[in-house]
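Shown next as structure tokens: one chain only, the form predicted alone.
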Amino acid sequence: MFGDGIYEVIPVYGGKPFTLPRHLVRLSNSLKEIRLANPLSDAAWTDLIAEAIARSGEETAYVYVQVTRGVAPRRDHLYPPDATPTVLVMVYEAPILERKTVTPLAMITLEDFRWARGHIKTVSLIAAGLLKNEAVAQGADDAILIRDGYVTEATASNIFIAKNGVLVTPPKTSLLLHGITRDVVVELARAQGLVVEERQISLEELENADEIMITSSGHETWPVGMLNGRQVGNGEGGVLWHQVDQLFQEFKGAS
């Protein structure tokens, strides 16, 4: 009834999961941060995800993650002392992961209402649902937040620029989800010796990048098309896009 519970969404290539020990990571920290002890090992989180994979049948998914509070005597804002979390494992198909096609996206810029604690992976999800339904009523795919002038992120996913060759990327802070896909994105980048910035981005910078794209478990990398009704670069996806995809394609494979 208070959205008081954690979440993680995992992406699942050839029935295994991907990055794992990263998800469970910020899912430690997440109920940490909430104050609510983890009901499991990792071991046990492994294991029980790997079940749930077997039990699905399926080889490329979604296996989505979610600890709540738990059952208290009344409604209260107090933390219930003695409740036992609640625990729920699904894995469900996701088409969207085999790249048969990849569309640009059209985005919009709105401004960044939700809470000051946007690092935590928290299922209160009502400011972020109203922003990317703000978006698709004004015919985008979703919106880039802006905070007093700069970019925080997207609606479910973190945010790249690319101008003059330069990969730019917020810096992990409070007020954004810090991104498994992001970290690796960071990380491919600079072993191939490319230039990659974690900065601050101006609403200014944002409009007249040669490239934008966005990072998540859910879209892995994907560009974007259109942004304010304006097309970014060439409308599809930039050099600095296929190299990133690219190098993301491969790590995943090898993964």
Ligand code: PDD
Given for the second form:
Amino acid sequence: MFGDGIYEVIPVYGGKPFTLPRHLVRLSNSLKEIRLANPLSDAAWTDLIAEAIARSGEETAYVYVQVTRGVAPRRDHLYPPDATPTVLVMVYEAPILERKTVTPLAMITLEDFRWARGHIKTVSLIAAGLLKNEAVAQGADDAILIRDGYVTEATASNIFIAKNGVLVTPPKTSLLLHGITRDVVVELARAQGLVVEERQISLEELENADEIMITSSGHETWPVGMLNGRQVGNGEGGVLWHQVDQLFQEFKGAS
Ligand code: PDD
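We have the form predicted alone; now please give the form predicted in complex with ligand PDD.
In what comes next, the whole complex appears, and the chain from above leads the way.
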């Protein structure tokens, strides 16, 4: 009733959960932020997730993990003191992860009217859903969200731009989700000697970017070809996107 819970989406490649320790850290942080005790140890989560994947029989999939506050005797804003959190683990097929074709996305910018605790991966996704549906109603694939003139993220992914050979992504404040794909991309790019700046991106800078890309567990890295009806760069994946994507695919293959 209160949307009082948090979740994780973990990609599965070759029957193995990808970057699971990072997801468990974020799960634990989200739980702390909503003042809900973590019902399982990291070892127990790891076993449970492995069991769910094994039982599904899937090789390429997502694991969805959700923890909500639990069952209470009546509706009350005050947290029930003795409730046992409800844990849900679900495995589902993920055709997008096979990446047969990477068609650049068409995005529009919309005002980010979500709450100011975007770093919590909450199941309360009504604002994200409204924004995504508004973008699609306007003929786009998704929206890049702008708060006080600056990019935060997209409705379910993080944003990078490239300008003059430099990658830029917004810093990890409480206004956006600290994406795991984002972190992996930043680390891989820097290890390769690419320059990555973590700083604010103004709407004007976004509109003048040489390249725009998104990162998420669902899309890995994916180019944006159109922004607000105008072509971004050559409209295909740019040089830096290709480089970053290659690094990511190599890392995935080695994981
Ligand atoms: N979404 N920002 C938001 C608002 C997100 O919901 C997500 C992930 C990301 C990317 O985070 P990561 O790289 O850790 O997946 C950024 C998931 C996939 C979802 O809700 O389906």
